[in-house]
Structures are given as structure tokens and as C-alpha cells.
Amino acid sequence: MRIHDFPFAPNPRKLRTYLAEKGLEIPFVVVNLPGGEHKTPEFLARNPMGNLPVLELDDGSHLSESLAIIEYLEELHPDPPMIGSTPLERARTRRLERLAELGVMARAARYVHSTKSPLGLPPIPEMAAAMLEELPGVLAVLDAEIVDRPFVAGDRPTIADCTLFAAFEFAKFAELDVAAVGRGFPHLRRWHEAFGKRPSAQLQL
């Protein structure tokens, strides 16, 4: 197996963090995202949607979408559990991961690409303003969830941490401190600072 990705993009960053937490070593093939390599016929043959990351399997087939890749690897390597050990744990972790991706990462990514896009996209001030207006709602929910938790879903890291950390880090491209949006979110700041010290958070190119 090998993974096609661009390490600074949020979903590849999420997957890299997950792999590091699991202790899994899978070779990476870096795709030149700013150079448009993800739009070439060769890459589109691997993933017609043109997004990253993409897992290339040993039989030559491909699996796209970061969460699908993570779920597949989690089934192959269930220890340590990164989604949960019981049906209820898994449901709660998946809920938080979806809040992190759809609520925070998606909005942070739109903000970045509407202000200082690393892909060179033109600024869209009204989009950036809308994202800043929408972010506090979901951040407040997550901030309240982790008041007494070292990690997003409990006392050990899960895929929810990987997704939320990737969102916070990608926002830095536009000098956006996610934990300071609105009135600020102290529990998310405490979590982000602590998670950022973990070996899995140290980006390896």
C-alpha cells in the first residue's frame, strides 16, 4: 500500500496524524497540489474527484476520502482503538469527528481559500466573513464537550482529535486562530496546545 497526498492539506494532515497515533507506517507519494498534479489524467484515474488523500492498495485499486481510508485501516489494525471499543463509543466518536470535519474543518478551509489560499484562489471577502460568523456555533459545542476531557472524545486520542487538529493547523495558513474566534474557546485552546506537543502532531514531510 501507499498513500498519495499533499501533507499541508487538511484531510491528508488528518490521515497522517491518525497513522502516527496508530504507529502505522505506509509510504507516501506527494502530489503537487499547487502545481495542479491532482487534475492530471494520471491522477484522475486514481480518483475522479481529484481530491486527496488516496490510498493505493496492493492490488492496484484505489480508495479515496480520508474517513473511508481511516475506517478501512482501523478495521485492519484495531489496536489501539481510534474510533472506540464499543458501539456507543464508536457512535459518539463518529459524531464528534463529523462535527470537527463538517463544522470546523470545512469552514476553516473555506476561510483560508477565501483569504490567503495556498492554491492561489482569488479572495472572496464575503465568504470569509460568513465562515467567521458560522464557526462560533460549532466551536461552542465542542468547547463544552471537552471541559473535563484531555482529548475530544474522552481519555484517549481518537479520529476526532486528528480531524480537529488538522482543521486548526490548516487555518494558520490564513493566520486564523480558531480557538480565538468570537469570544474565544479556552478548553479548545488548552486541547490544541496539548495535542500539538504529541509526536503525531509533528508534521513529517
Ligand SMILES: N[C@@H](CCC(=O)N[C@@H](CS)C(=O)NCC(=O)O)C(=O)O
Contents of the next structure:
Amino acid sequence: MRIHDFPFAPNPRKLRTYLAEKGLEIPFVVVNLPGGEHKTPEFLARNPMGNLPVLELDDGSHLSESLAIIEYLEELHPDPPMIGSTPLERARTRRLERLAELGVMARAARYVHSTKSPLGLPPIPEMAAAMLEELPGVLAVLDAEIVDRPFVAGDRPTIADCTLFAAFEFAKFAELDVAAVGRGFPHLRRWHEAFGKRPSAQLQL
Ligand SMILES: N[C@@H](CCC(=O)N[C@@H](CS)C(=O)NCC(=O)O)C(=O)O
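What I would like now is the form predicted in complex with the named molecule, since the data block earlier showed the form predicted alone; can you produce it?
Next comes the full complex, this chain leading.
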């Protein structure tokens, strides 16, 4: 197996954080995202969506979509459990991961790309303003839920931490401190600072 990615992009970062928390070592092939390598015919043959990350399997086939890759690896390597140990725990973790991706990462990424896009996309001030308007709603929900938790879903790291951490880190490309959006979110700040000290949070290049 190997993983095609670009380590600074949020979905690849989510997967890298997951692998480090699991203690799984899979080699990386860095794709030049700013240089457009993900849109070449060679890369599109691996993933017709032209995005990262992509898991290349030993039989030469490919699997895209970061969450599908994580779920596949989680089934191959159930310990330590990063989604949960019971049906309800897994459902609760997946709910939080969805809030982190669809609620936070998608908006933070749109904010970055409409202000200081690392891919050179043109600024869209109205989009950036709309994202700043929308972010506090979901951040308030997450902030209230993690009030007495060390990790997003409870006492141990899960895929929800990996996604939320990747979102917070990507936002920094546009100098956006996600925990400081709107009125600010102290529990998310405490979580982000603590998670950022974990070995899995250090980007290995
Ligand atoms: N839903 C996909 C999103 C993948 C995605 O959009 N990846 C970004 C990097 S974070 C990318 O490759 N963007 C380049 C593009 O779409 O042109 C996933 O979770 O893997």
C-alpha cells in the first residue's frame, strides 16, 4: 500500500493524523497539488475526482475519499479503536466527525480558498464573509459538547479529533484562528492546544 497526498492539505492531514494515532506506517507519495499534478491524466487514472488523498492498494487499484480510506484501515486494524467500541459509540463518533468535516472543515477550507488560497484561487470576499457568519453555529455546538472531555468524542482520540484538528490547522493558512471566531470558543481552544502537542499532530515531512 501507499498513499498519494500533499501533507499541507486538510484531507491528507486528517489521514496522516489518523495513521500516526494508530501507529500505522504506510509510505507516502507526495503529489504536487499547487503545481496541478492532481489534474494530470496519470493522476486522474488513480482518482477521476482529481483530489487527495488516494490509497493505492497492493493489487494496483485505488481508493479515494479520506473517510472511506480511514474506515477501510480501521477495519483492517481495529486496535486502538478510533471510531468507537460499541454501535452507539461509533454512531456518536461518526456524528462528531461529520460535524467536524461538513460543519467546520468545509467552511474553513472555503474561507482559506476565498482569502489566501494556497492553490492560487481568486479571492471571493463575500464567500469569506459568509463562512465567518456560518462557522460560529457549529463551533458553539462542539464547544459546549467537549466542555468536560479531553478529546472531541470522549476520553480517547478518534477520527473526530483528526478531522477537526486538520480543519483548525488548515485555517491557519489564512491566519484564521478557528477557536477565536465570533465570540471565541474556550473549550475548543483548550482542546486544540492539547491535541497540537501530541506526536500525531506533528507533520512529518
Ligand atoms: N471528500 C474528499 C475531498 C478531497 C479533497 O477535496 N482534497 C483536496 C485537498 S484537501 C484536493 O485534493 N483539492 C484539489 C482539488 O479538488 O482540485 C475527501 O475527503 O478525500
